[in-house]
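First comes one chain, alone, set out as structure tokens in the form predicted alone.
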Amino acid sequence: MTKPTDEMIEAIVQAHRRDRFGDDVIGEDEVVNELQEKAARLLGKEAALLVTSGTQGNVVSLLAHTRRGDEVVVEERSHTFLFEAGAMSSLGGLFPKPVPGVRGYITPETLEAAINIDDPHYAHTALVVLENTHNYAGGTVTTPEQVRALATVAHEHGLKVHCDGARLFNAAVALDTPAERLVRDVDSVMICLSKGLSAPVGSIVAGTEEFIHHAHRVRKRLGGGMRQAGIIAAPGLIALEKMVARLREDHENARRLYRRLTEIPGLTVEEPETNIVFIGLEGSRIDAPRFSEELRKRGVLVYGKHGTRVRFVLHRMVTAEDVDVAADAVADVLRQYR
């Protein structure tokens, strides 16, 4: 939902007047190569590459890691397992293996009793991947100390550990820690450049050289080759070096919108670590779709498509006045159907 920023616009526009672009495909983007090597040092790892969005970036990873046939170890609410289109399997023949977690984490026990052992009945376990912050569990923080637990255990194995890092600035933020602390020991590692920190498209996969070098076959495999991507990189760059300290609003905005709702009487709100609230509508006589149309029509747009859970998502473009004008839509709703 975040609008590029004017010095975004104006970045692209510069760049453009300094004929910075040139064809990404081999290689000759200036403007590209400089985010890209920006973003490796800032995630300290060797290498990165820019990719279309979260999902290619993740599915580039895992692709880039393992072969097919082989077995992912994912926590059952991850962004891969659920809201991927099934591209693991689809794309790359890999198996998902679902497993338990602890808001979002995998602990490393549970990481143990799920690597497969080697039979030739089992699919090989290759790879598990970590989601921080973690979307479904609530924008839930995982700190560098559970990061190297679960890589530890993982590289005893011999798997390789990706980290889905679409909200990895707003976990170093939460945790008042440098980005690359978080993924110290993770061998890859996918940050979107778009949601909080507010580029209009782009991630980027990060990683060893020899990683980067299998993702970027991998990425022109599924058709993630572009020309003149700078048009692309120039507002990740402003993202990069001007939006990630800012991303403390909105965990502010998250929980004053957190203190709002808990004074509403039936509805269960779990509190936020980030820039995310999630509300149950369990003791309330109306369900998540119909509560966000309802919303809608009052301007607040939340995510709601089944069930009882409904997410708000505090970004840039919510100012605390709009979390006001959000809680009393809210309870204006929830009033009609007690």
Ligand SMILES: Cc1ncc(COP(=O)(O)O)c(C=O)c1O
The other form holds:
Amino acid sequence: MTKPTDEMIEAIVQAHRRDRFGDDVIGEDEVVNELQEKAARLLGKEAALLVTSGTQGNVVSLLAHTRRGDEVVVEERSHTFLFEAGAMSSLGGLFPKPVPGVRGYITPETLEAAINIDDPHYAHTALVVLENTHNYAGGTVTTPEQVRALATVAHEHGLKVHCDGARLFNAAVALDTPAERLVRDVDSVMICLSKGLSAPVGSIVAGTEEFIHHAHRVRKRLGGGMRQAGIIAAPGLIALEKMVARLREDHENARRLYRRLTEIPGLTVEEPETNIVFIGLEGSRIDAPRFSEELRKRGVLVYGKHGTRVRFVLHRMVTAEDVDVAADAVADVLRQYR
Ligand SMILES: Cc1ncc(COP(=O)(O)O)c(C=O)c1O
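In place of the form predicted alone, output the structure of the form predicted in complex with the named molecule.
Entire complex below, previous chain first.
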């Protein structure tokens, strides 16, 4: 829900004045090229590609790594499995194998047990997807050591590893480690320039030159080739250069919200690791959609479309004072539904 910063809008204007926009479909937008080179360097990969969204970045990556009929191991609450409208199956002919994670992390043992034997009865298990941070598990962080352990098992069995890093920089900041370390052992990564980093549009896919060459064709197939995409890349550069370090504030605000919410009776509150706080409403008489609606009336926007679990996301446009206002609003709603 972030909006671009003034500096991002100014970057678009400046790039236009300096005549840096061109046709990216034929690789001639200077700003896109600069963004892709910068992102590749930052992520320690050979090459990178600008894509329209996180979903497109994941789908491009999954399709670029696989062939129709292949199986993909995914965590059962992952974005690639739950929230991409079945894209891997409908567009790629891929067969998802959902497995349980531990706070969103697929353990090496779970992965090993999920990989099919090489037998014509079974689909060929080609890929595993890791989500870092893991949205639905609560913005949880996977460490470089955990990534390596998972990738080692995957690679021993000939699988590729894709990291859905929509919020990779939140993990990097939480662990106080460079993002590059978190993706050293994976074959591809997708990061979002929007969301916490505040760019209005865009995501990046990164990997080897060969992978990106292939991903480029898949992006085209999906209609993701854009003309003067520098308009998107210019704010994207500011996102990577200026917006990462401040994610720490969002994590502090998440802790503040957590502390405030734990004081409210009738709630279960999941302890945050980054900028996401989930609550459970089982102890009250209100469900997530009604609760979200009541909060919206009080000026607080949360995500809770079904069931009793509700997501709060902290970002640049939510201050510590806003957190207190939100916590008061939650208390007010629950007083009425206890
Ligand atoms: C973990 C994760 N991956 C991918 C995406 C998809 O990003 P987009 O909404 O840009 O398609 C999201 C979006 O919330 C996400 O949370």
